[in-house]
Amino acid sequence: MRRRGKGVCLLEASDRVGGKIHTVRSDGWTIEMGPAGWLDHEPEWHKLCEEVGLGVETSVAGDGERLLLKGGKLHAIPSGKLGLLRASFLSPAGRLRLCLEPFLPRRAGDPARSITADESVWEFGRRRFGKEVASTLLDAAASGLFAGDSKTMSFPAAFPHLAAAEKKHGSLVRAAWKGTAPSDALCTSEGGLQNFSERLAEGLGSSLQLNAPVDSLRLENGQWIATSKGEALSQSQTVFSTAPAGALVQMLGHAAPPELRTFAETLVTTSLRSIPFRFDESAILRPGKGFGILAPSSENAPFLNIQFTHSIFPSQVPPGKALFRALVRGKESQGDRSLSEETQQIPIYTLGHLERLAAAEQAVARALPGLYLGGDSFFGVGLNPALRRAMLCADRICNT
């Protein structure tokens, strides 16, 4: 926005930039206690880092082995076209069942509504792959990666780039044939994450304003007025907001449209802790090489992923070393507690969700004009949802 004319001014709450991006350094290790990467299918990522000087490391592991705990045994999860009819977590039925994939039909949408009739990720899996896959995989992956539940998560509010990829080429195994699925190798910035963010902001100088927590937003005359503790702020004529929906809610007051209202009160998250586990590489018995563990809730995993940082990113990790990134709900904690105390909140998409926001987004266009909606109550978890949607308001704030 600024290479395009426009003034900004950042109000970030907390005493760092990056909001749940936040990277620990230390004697040659480099720890990521919020998100790890981005996924590499959002080009954009790689023209950012480059404009402020980093490079982008691709993980190594992209092919790597990935592991999937069922019956208290580890299983590797077998890539390539043919992968899964070769997994040992499925009966000989689940794997025939999973070759009649291609030859299903899309799932249609109820013409009846603007938006696709919503389906769980469960009951996606179970309808494309059949309900052995729905149970190990789609559960471990809505658990493991979005801490919900397989059976009242909304699947394509949670994955909408595998529901884009039904709707456009119908079977997803026909998609992989073709190598037209979603890439799933993992990103980050040279140095960590929070260099991106650092390098970013170094440019708006007084522009960024740090320990700036919002307490109250409000439309007077055509201007946005943000205020902390009786305190303006900032005054401009547009806002994007990437707060959480309930905060967002408390600030406009009664302004808040009841649509807007109702989407934060049944808007579900959850508390997670990143926890790393640090090792010389001889203490480990079996190699931790590859992407990671994931574990369906039928396992009561004390976990809900284990990442091999070590193998996703070895220049993360000095030599000799091994770095296991253990994800849990709330305030479980072992391992390295002097980097375990930062817990996050993370909403947790259920059924109904892309309908809801279709409702409250129209409401605050319609009621508060100049007021953007942006950040993970709304558009999606991660890094990728995240540039997606700033991009997408940035050109149409630039437009106006």
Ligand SMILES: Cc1cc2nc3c(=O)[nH]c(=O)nc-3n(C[C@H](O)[C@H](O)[C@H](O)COP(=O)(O)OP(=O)(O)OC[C@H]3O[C@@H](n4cnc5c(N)ncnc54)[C@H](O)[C@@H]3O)c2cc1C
Contents of the next structure:
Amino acid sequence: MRRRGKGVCLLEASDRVGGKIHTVRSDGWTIEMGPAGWLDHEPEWHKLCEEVGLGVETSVAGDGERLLLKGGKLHAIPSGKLGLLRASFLSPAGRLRLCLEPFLPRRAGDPARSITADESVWEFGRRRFGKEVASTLLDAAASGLFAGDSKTMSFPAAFPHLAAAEKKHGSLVRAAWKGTAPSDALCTSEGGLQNFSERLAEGLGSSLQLNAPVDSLRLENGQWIATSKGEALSQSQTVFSTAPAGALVQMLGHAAPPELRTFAETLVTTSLRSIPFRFDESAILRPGKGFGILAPSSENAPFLNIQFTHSIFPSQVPPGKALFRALVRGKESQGDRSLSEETQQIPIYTLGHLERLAAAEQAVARALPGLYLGGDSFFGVGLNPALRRAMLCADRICNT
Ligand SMILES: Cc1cc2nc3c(=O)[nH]c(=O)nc-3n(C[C@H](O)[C@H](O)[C@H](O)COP(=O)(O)OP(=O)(O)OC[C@H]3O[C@@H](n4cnc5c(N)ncnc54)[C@H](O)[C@@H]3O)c2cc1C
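Cool, the form predicted on its own is there; where's the form predicted in complex with the named molecule?
Complete assembly follows, chain above in first position.
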């Protein structure tokens, strides 16, 4: 928006910018306590990084080079077009069932509804690839990537790219054969993600207000007034909120439409913690190669996923050292305790998310003109959906 000459005022509750992005740097280690990077699906990241004078670092190991924990053992998740047919965690019957996928019809939509009826991640996996793939790979992806339960998590809300690929090509295997599968490279900005948010914020100058938790947002004579601790901080025609849905409802008070309230009340969230484990390479038997480890819920693993940072972004680890980053739920605490105390809330999109979202969005557009919804409560968990939504709203705001 600043690029287009629009004035922007950013009100941030905490004492730093970036939200869940939080990088700790010391003695040659760059440790991400929140997101590790973005998947290389959005060219806009490269433009933005260039604009703030930062290079983009692309992962050495691809997101596809993962291991799967099954039966207490680690199995490679084979990549490539027919890779899964070699997967050692699938039985011969499970692999045979996979071969049917290109011949199955796409899911029939309901013509009476604008939104296709929802489907869980597990049900999608069972329908297209069979029960074995649903209970291993799809289940591990739901918990490892989104801390969710594959049987209650909405597939189209959590994996919109895959849902769109099925709609377009009918089969995901055929979509992969046509080379339309998105890149699985993870990217970060030079020196870690926080460098990026700090550089962006520098350009805001005095329009950035830290330690400014908005407690009330009200519309008066076509102007939005944001106040914090009784003091009006800003007045504007439009507001783009990336606060969690519950916080936004509180700010709006009685003006919050019932659909937005219902959305916030039904949104499931969980607390996550990223725990770094730092080693001398010589002190470990097998320095992990590849991207990391996922585990289906049947394994009852004490982690949601583990990333091998030294093999993903070697520049973030001093020479001769290894860094494993475990993502765990809530309070489980091991590893480097000095760094692992920070928990963060993330939403989990359960069945019906897209329908509740559409109702909330329509109600907000009707009742609260000039308020734009954003943030991971609504439009996708991850840095890519955050960027996409921000770009879309910036366009809409600049064109009104
Ligand atoms: C441990 C962890 C690992 C992750 N790993 C990845 C990953 O590798 N790749 C990926 O793409 N995604 C990852 N994610 C998800 C990703 O980090 C988030 O989806 C994304 O950062 C959300 O951005 P956001 O702007 O929606 O929300 P946030 O980053 O949470 O920002 C919201 C901001 O609003 C502020 N705020 C809240 N209330 C108020 C108020 N009343 N007044 C003013 N300000 C307020 C908050 O202080 C915060 O700064 C991870 C998440 C976690 C927790």
